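One chain comes next, on its own, written out as structure tokens in the form predicted alone.
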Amino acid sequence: MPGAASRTRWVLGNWKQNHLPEAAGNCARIVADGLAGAGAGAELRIGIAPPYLSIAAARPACRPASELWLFAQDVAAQDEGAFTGEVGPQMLAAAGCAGSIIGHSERRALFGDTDALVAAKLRATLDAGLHAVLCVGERLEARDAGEHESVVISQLSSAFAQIPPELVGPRLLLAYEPVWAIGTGRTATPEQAAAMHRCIRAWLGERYGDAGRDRSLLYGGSVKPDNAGALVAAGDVDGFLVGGASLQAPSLLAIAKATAPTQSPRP
């Protein structure tokens, strides 16, 4: 699997519209309290994205690179402006936190975020020097109908239509989620998830090169403990975008111990 030694592994816990400023606070203490346990380092990175009124709260447990990372839910495609109700990149910079999900489908299906609107996000988040979590993925129908790939890669060329070679490296991390797969109780089998990141993976490395292969892919959809580990072991799966799950500190942090490599790190 090229690259595969040198990919970090993420859980990344989107806690969507939950947890008002004292629930996040405690949940995010509970994790970072659970991190060592979970086995998070250079190898594993774990995050949480709060709604934006609890990222204060949940800014004090977050520390610093391999520990808790701060993450927020969207992005605005400008810093600042005359655009009532946004947040842009530099705001979320300072608001301490390292970088957005961006794409969501959520997004996409309830807040009309086109993808001309998410490759401009995309492009403000990268420029600001912030990590960015894209999410791509398909419908049922396109699913049923094998056009499940075609659509993916349809969302990934106009995502990365504006992004120079030298934006794709470490902070930019993908995320796979069937939206057939969210909220539904059904979860891609492990076949299917690897499949789709390998296309994925392929795309990538035609247009960029090992810097595009070696992109981190998390999979979302219906993510829980007691399927994390079966989707890691199908390969090409480096961790997870979690919904539901993550709202509970020892489901986010069961998931990452079921992600975590088993091989010793590095030198």
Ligand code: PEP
Contents of the next structure:
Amino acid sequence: MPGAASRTRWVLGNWKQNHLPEAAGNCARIVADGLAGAGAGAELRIGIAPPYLSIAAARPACRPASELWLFAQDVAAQDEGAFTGEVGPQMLAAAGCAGSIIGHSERRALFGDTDALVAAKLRATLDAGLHAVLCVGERLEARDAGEHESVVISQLSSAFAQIPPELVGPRLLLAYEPVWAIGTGRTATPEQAAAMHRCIRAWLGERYGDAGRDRSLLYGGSVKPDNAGALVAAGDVDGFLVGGASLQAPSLLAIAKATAPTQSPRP
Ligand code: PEP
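Starting from the form predicted alone shown above, please give the structure in the form predicted in complex with phosphoenolpyruvate (PEP).
Expanding to the full complex; the earlier chain stays at the top.
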């Protein structure tokens, strides 16, 4: 069993609906130029998820030209057909994306991504050979009511209902993003993040054995250069999905540097 020390750490910037193509290309280039200084390599992967229309502009700075990973922010559950406005897994692969974020809370809350749709997107993405970053997380009411773990477990049960063991491997990442921490400046404490990650890891382990337990689990929610180190040092946090602080290359790189194993060895 690989265990904590060998789980790949990831820092992935979710640019949301920001960065027109020119800005996306520039930002991607600056991030790519700073990868070595931030400690990117086999143990720490750094990625960006530009808006669809800026993916082509960011692509030249990404793999294979550098070790910067290119992701999409969302993906359709089907590859092609009469689905106006949708972009499927094969299209993302053709555009150079290594994978996609799936089930971000903004998709769930604002665009009707139900648990069932998230499950279908996860299956389609993994079936296509892409990486999937599955987002889960509770709303503030659930946290206040002490129901945060049961909410997240219910999201996991639904998302993995159709995922066979052979699809659970290094291409599967999870991001715990408490809704109350996204874009609010209110970060989960390292203890809260680590406790939820232990819960998610236990659930994955129960269902998929070591293949589930060994997945990289990211935290997301108001991560900044000055709180990343403490979060990752709490253990069980294998990196970050970063929104606002990823829009500027220097702060994304600073978060990555704080996440690099040499900066914060496992407790
Ligand atoms: C996100 O959108 O996934 C996110 C974590 O945003 P922020 O870092 O701005 O809270």
